[in-house]
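Just one chain is shown here, as structure tokens, and it is the form predicted alone.
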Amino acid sequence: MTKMKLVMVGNGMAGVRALEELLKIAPDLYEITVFGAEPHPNYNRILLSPVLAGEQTLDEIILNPLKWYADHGITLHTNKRVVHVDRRRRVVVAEDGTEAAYDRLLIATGSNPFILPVPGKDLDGVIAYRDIADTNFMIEAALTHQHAVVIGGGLLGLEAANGLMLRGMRVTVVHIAPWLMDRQLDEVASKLLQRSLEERGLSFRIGAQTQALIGTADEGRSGRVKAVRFKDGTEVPADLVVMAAGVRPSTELAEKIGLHCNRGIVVSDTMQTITDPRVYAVGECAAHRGIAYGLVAPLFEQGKVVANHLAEFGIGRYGGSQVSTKLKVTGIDLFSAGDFMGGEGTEAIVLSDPIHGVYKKLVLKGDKLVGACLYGDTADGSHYFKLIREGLSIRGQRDRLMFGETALA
């Protein structure tokens, strides 16, 4: 019997996890072809920061080596960007002319870094932080240059800043919001984080708006970046500028071939595109019920659902994800989940111990925990997340809730 053909565009964590799930439940259903724009097999993008910091090597972060693809009969085209899909003929076309026919198409193109549209953004020494090539560029730059500016004080920006600092650069983090990691932390936790990072040697420009990147030449790509100028007229020196100011779902291909996109490739609960039932999307490029998820856990949940449907079982449904953030920013433990900012109709229980660098905030609504923000001591994060996710009643536990799961035993 002739196998059906499955083609996947993108070779990142979400897409390959979907293939792993598919191979578990229907290993012989498809002849699989994968197109990856990078010259590498699937690797753990989350671990690029330890590579930058010199704590791990590139080889150590490979998730699926070339042998894995070969062992499963998967045709892998590395370093080949897909530029067109003929949905009528059901053929995928790469930049170099390589073609592959499909019965089912899985788009897993991930996201693109947001580049600030400021003068000088095309100067040498200005990069985004997204892949192995970017990481290698920063490692090389740290060998010969002294001053780095990281634009964006979220998780990725702070990890880039820490890595560059560990490689000997003087690093300034520029963040336009009122406090660092404003999507994951409240102001109190963020200020504790900033103080700790300043003690380690990082500098910060909080609330600063980047106006232009100044180069060694007058304009164009003829020169290298030498400074960042802010709206108030002040400047900081910069031989390297790293853009870590967020990402956008990579939808260029999907839009070009006529798939409906709105903040991502719009998919149903089965991860099928609403335009073409033969075409699925998974990961950061997909928009499900208006949300494009950027964390690993939701993307892996999507992978299970899409595998279920590609395997023709047809019973999986993705209903969205409650997300929590458990992070280790430069060795500092952080956790947040749910509505940790609170607001009308909520109340907060707070434990603050600035001397020992511990801060805990639990947000309640009626007899339910709806949010948590932890800094310095995150041992009970998973317990709080379970209470939030499952909407469990905490009636009778309020006075002991702050002390974690063991206090309730």
Contents of the next structure:
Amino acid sequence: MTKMKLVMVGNGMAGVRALEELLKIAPDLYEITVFGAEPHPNYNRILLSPVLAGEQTLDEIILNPLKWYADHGITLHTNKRVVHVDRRRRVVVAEDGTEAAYDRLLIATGSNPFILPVPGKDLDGVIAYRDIADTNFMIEAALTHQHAVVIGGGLLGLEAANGLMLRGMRVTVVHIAPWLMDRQLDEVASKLLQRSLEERGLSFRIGAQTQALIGTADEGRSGRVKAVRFKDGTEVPADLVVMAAGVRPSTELAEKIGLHCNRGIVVSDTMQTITDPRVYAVGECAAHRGIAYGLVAPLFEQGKVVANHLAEFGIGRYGGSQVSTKLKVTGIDLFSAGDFMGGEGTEAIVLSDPIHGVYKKLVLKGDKLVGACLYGDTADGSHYFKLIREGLSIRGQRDRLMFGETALA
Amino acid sequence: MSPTTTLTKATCPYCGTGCGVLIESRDRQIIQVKGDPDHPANFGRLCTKGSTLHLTAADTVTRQARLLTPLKRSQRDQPAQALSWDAALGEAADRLAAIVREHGPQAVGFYGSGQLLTEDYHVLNKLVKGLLGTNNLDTNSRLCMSSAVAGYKATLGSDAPPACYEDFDHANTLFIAGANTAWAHPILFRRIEDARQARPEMKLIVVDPRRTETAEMADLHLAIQPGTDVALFNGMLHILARDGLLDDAFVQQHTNGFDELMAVVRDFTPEHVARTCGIAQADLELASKWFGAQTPTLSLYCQGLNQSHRGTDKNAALINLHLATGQIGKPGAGPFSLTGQPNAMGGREVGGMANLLSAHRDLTSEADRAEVAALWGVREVPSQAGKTAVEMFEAAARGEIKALWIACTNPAQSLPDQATVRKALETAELVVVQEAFATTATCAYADILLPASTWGEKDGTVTNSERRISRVRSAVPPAGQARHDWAIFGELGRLLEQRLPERRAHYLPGTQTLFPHESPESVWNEHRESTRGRDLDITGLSYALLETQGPQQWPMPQGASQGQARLYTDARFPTADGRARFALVQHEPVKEACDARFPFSLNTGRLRDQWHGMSRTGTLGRLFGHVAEPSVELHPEDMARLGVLAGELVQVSSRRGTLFAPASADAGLRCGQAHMAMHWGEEALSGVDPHGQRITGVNALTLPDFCPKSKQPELKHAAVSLARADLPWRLLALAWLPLERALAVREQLKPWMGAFAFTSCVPFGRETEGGGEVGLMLRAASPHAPEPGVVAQIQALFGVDGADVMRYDDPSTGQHRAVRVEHQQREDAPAEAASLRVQAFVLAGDTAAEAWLRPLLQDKLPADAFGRALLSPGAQPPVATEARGKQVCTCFNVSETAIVEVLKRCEGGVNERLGQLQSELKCGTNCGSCLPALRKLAQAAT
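Complement to the form predicted alone: the form predicted in complex with the partner chain:
Every chain and every other molecule in the complex is listed next, the one we just looked at coming first.
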């Protein structure tokens, strides 16, 4: 008998993990075809920062070498962007005309960096930070240029800034919010982070609003970028500008083929698009219960559910994820999870140890831990994350909670 | 000793032993103190308190704790403002004169101290009795020696201790009743130890409800029930008579009232007495046998007999024993009252009490009054007895006494029934406090504060327990604007003479002023003249002679070459017929019987290393090495019954007041008895009682009832209830602070001591001559967490604030822990110790971490291994540590742990082991105050 056909658009971590899960439970159910816009097999995007920082090489971060696709009889089309899907004929069409028919379609197109709509955003030397190409571009730039500006003091921006600094550039991080990583840290932890990054040599413009990027030619309107100008009129020199001001789910294709999108391709708890049950979406492009996750852990959880349904088990349900953050800047340990900012009906326990540069905040609601923000010592992060995820009662442990799993008698 | 250093002979200002001290000073600063090897009281020895006197005179203490300028409060509970001496004394005189004019002299009360010098007393006496014309002049000696005075007068005819210290060396039986000499008179106890070493056959009997360190040393300890002393003494007399151990000849020829007494004593059968006192009949028999047969017998006694509502009878009953056995007036014999204060005796000689007149004259005798009036140059002195200490404050509380002038004492700490005392201080229209220290509880009530000179500054004389008059000399000028007490009284007197011409009208023609004195010597000479022909005649003595021949015992009449060691050697007594009188004394139980509501008997007493209200000793951390903080001592079985462990808080309540204190176990107490040190006043132990009243320390509990004859209150027994205190929220703050700041911080903490149900605040550590740091500890407990911010303010005072402090905060459960660690190597810390030290911490909410965190700080142990674990809760140390253990030897800072270690290696009997201890650790080789404790440990090791 002929196998069913599964086509996956996108060759990133979420999608390929879904395939791996599928192959584990139903190795022979599908004939699988994968389209990837990048020229590479699936690699670990999260490790681009260590690569930029020179701590790892590209080959080291490849997750699934071409051999893996071959071994599992997967047809892989790299460098082929999918431009159309005929949902009636159930055919996928790539920009070079390649076609592939499907019984099930899995959309895993990930996300696109958000590019600030400011004059000069298209100048040479202005890039986003998303893939291996961007990473290579930055490594090149670091060899030939001196001044870098990273716009966005979030996880990605700080990792980029750190990498560029380690490659010898003078880096300024521009952040519009009142403190760095404002989505992942409270102010105290963020200030500790900023201090230690400044000690490492990074400069910051906190709360600064970028007005324009200035080019070398045509009165700054073209050529290579040479400076960033702020609303207050001040400028910082920049031969390289990295946009790290967040990402947007990549939904052009989905919208074009009429799938309902709302800050991501809207999916159910089975990760099926609510528009077409044959079509699944997973990863950063999918909007589940209004949330498009940008971190790897939830995407892997989604992958399990997708695989379960593709394998026709029909019992997996995705109920959303608690997310936790770690910054991959060597020597800086920070961790946050859940409702670390606290607020109505919550109570906070705070430990600070300036001598060893440690700050810990635990947020409780009733007898449950609902949030944690750790800086300087994240050893207990996973312990707290487990308590948060599983909503376990900490009754009778409250006074020792701060001192970690080992302290709990 | 550098050439610029001067050496001054003076006398120790603490207990009545009257030890001579040598004060080293340089550039107007006292730098060292040593025992005077030539002084016949101590021959060069000093106790823990005396040997640290120079530290209490350090300029860091002076600047932070002394009263340095006259101060005035325009309103009570307002901060006092500095003003000039003229303004201060002028206003004091104006207001005093106004009150005298409006309400009469009986509306004025002067309350002095057994620590005033004889010269101070004399001028004060003339001021109150001569000028103002009232006998409302009493002193804290009323709480101390007045029963001894009345006891002597009732039996021997005059207030004169007949024996001397040298008698320790001749006595074959030493009978110590109601005295913990090892702690209260350490140097005398050294002399007793020496005497026993020299003559092991000497028997030591100790009568004390508690098994004190003195009792530990005894051949026989009679742990009688509180207040049964008279029964015991009468019972002994019964047995002595039965066994024919009385000196019939002596009784016949030299006493009256024997038969009447025996009629009473007949009923005190051994069975009955043993039951009443709660002792074994065999012990009673043995004590009597030794007392009567193993002679000469010398009795030493102190507050156990005096501080009682039958204090006079207790004294007299013991003196009866000496009269009946003829054990008086010969070497090694006599009833020897030990005085509590350095110059209670001097006060008695001068007659500076509400019921006394100069030179043992009797207020009730018209002839005596006339003599005094003539000596002073006034028409008469008042005949109506004045208000004694307790009466004076009760009268002030009732509004009868409108002006209280308090000098050199701290009634808001030391008087019983503090509720009444505080009411008195609040009610009085005028409160003047003439003090050396600004830190006493009484100072807070003063309208006018007058800075007085103190030890090391004062100039004059004192008389010790054995009637020995010693010079007090000034090594340095008075601190700040402080003045000598006699000079302040004199100036006040002159100002009042101007303002009260109607009083001056009572002067005899030719008397310009009662206060012509320009030097202590001129005052003393006037006093000396008043003794002419009296039993205490010192007309043969002079400042010059004290200079050349040293301290002398009275009497020393004109022509005598030296003082008299013993009295009544000729068995003639200062009574009308020259015979001593047996006092008819019946046993009466304690005033306030224990009952179902107040089932425990609370006793109070001295600590080895503290003095009275601790205004002086309390400035030194090292004097808290022996007993670190306030507590109520209970028998371990009682603690078990109450369900409290050592250190847990109990609520102690009497009919008069309540306090909270940590319990500590003392198997030396009998079940049903509780003990607290007399020193713990509001300054060290406070809080707020369940009625919202500020807790005023141990005397919130004690009762004001006093002996009808001596008017001395019963501070040695109060019926109290004990219950486990339910105060779950705790605070513990410790810090090492620079000497320049520590005492000031303590003062800043005082307002906070009323912010919780229980608070205690004490220093710790070891000040050195070279400055450095001292520790400060605050404890607090309350039913629930305090207002937000309170903990933060206390943290700030202990320097546990700012950026570089480790902290843990769980505000919603009131849990706060903050620790300051520092990176320095202290020279006084062990060399191998690592660099990270706990400098200060504040635990709030749950303070169980004290168990390991406190030794970590106090013993300056390395804290590197702890890191953030310093903030962890619970009594279980997150990292293994070894505490130093309780300090035994204060002089050389030797801990019990170290001693026990060495003792393991020692061999031989107690004395051999003791010797090895002393040679290895030096403990007990300086002041020797810890010798009883060392001997006990050595004993345990054999």
